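Shown next as structure tokens: one chain only, the form predicted on its own.
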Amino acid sequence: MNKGNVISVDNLLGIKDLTAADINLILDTAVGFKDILQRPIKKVPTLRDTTIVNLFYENSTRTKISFELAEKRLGADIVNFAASSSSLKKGETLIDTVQNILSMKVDMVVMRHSASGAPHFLSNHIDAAIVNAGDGTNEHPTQALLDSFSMREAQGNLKGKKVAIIGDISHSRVALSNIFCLKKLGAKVVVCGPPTLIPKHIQSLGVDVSYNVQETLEWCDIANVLRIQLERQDMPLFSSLREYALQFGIDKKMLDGLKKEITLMHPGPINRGVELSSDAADSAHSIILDQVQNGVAVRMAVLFLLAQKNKSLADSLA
């Protein structure tokens, strides 16, 4: 477990607000957390002393119960904030909500929200350490930790690695967190994808960009598919599922023909049949299972690092 170094940041809003040292470091802390989550007792008392709510305004399953077994992992007190039955529908604002829960002596806040920005919007009125769980389109900090913890389990450093991001890349804040994350930790990225769906100057960030799926398999050494967000587009922006996948779908086929082994991702839920075939999605190229398991150690590192920074809890670890 690291304990010497302390993280930059008091909250966790975006990676772009991260240095390549603190990536590392919530990496390198993640390793020894994997290592206790291997043992037949789980649990640690680092944050028996503290406090977090888990703020959800919109629907999740994956992220929510891995933030909700790291927290428990850690021994922290737990409080689960359901937006719907809220006072939310009575009218109640987001700063009178969480001000009402701060109240209750919190230390952390674990937020979700369909709204860019809401994370970075509420760090400014309360005094509580917040974690960024999705914020609309913007960023996903957490899950591109945890893919960059995956890819280097399965690739070793990263630098020069070769990384496709293939999908829907406009309407995806794990595909923005995710080319933040890869750029600073000096991996080589590409995002795939019809151009509908590619922002247009995103090239600004560093990537390259390619509409050809087969080429970009051939170029990477990882490949971090995304599932095309229905839920998000005001417009048809392709004419179907079907013609997307013709064109973009990803099966096993296409996997065993390459020349050489890549690393095959999806941060789910994955859309059989769209995106990744089942046999691509179960095939010994795909470590989509390990990213499920790693998500819940790094999101134990991030929480321990920025309980350590704001509240000194540098040797607390038993």
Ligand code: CP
Second form
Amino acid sequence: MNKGNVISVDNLLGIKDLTAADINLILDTAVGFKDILQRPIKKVPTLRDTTIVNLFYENSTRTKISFELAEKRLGADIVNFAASSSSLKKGETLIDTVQNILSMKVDMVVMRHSASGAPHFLSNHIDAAIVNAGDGTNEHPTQALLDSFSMREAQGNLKGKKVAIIGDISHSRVALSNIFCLKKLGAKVVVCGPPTLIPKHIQSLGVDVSYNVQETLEWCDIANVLRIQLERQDMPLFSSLREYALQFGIDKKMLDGLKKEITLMHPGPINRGVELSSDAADSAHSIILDQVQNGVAVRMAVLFLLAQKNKSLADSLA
Ligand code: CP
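Complement to the form predicted on its own: the form predicted in complex with the ligand:
Next comes the full complex, this chain leading.
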């Protein structure tokens, strides 16, 4: 485990803020934590003096459970906040909510919010370290880190690797965080989807654009397929899910027909029969459940490195 190094940021708000060295430090640290998770006793006391609140203002299955497990495996005390059963319903603001929670001596905040920039806004008002667990259509940094960790495990060093991100790029925080992460690690990135689901000027991020899924699959080593986010679309951006599935859906026959090794990924939740058929999602090409498993180790690494950074900062101020 790379305990000698210190991450450059005090909060994990986005991959945009990280250096390549930060990303490699997180991924290398996660390797050590993954080893610990294979042992009969999967806990270490690393964060036993740390209290973390999980503040989820938007639904989540994987990210919420993964952070909770990561925190418990590190021995932290944790508090779970669900917006649906909170005083938010009585009109309490985000800052008041968090200030009240922090007054109970909480050290770190893991936050998911439907508004892009919500964790950045909060970071200007509180001292506790913040980890962004997904903000609107902006970033989902720990998803990109676990994706890169899983890609590295499947295909080795990502420098020069060809990665395609296929699907609803416009509404995806996973796409943006993956693009930042992969470009910093030296991968070649193509985004693929219908023109209405690819932002104008996305090439300025150093990626190429394709509107042809078959050609994209032939080009890439790794295909990271994304969900159509109907809940974030104000107006129809394609004629029907059936037509989307016909033009951009991926099935096992397409993957087998490539006659090469290809790694298939998806951050979840999958719309089976839309962006991926069940036989593709469950095929030998797929590492989708490895991504979920790796999420715990990667989040342990993020929490550990931020706690270490903030402790060294506090020690230097004492
Ligand atoms: N990948 C992901 O963020 O899934 P959840 O929305 O279930 O957390």
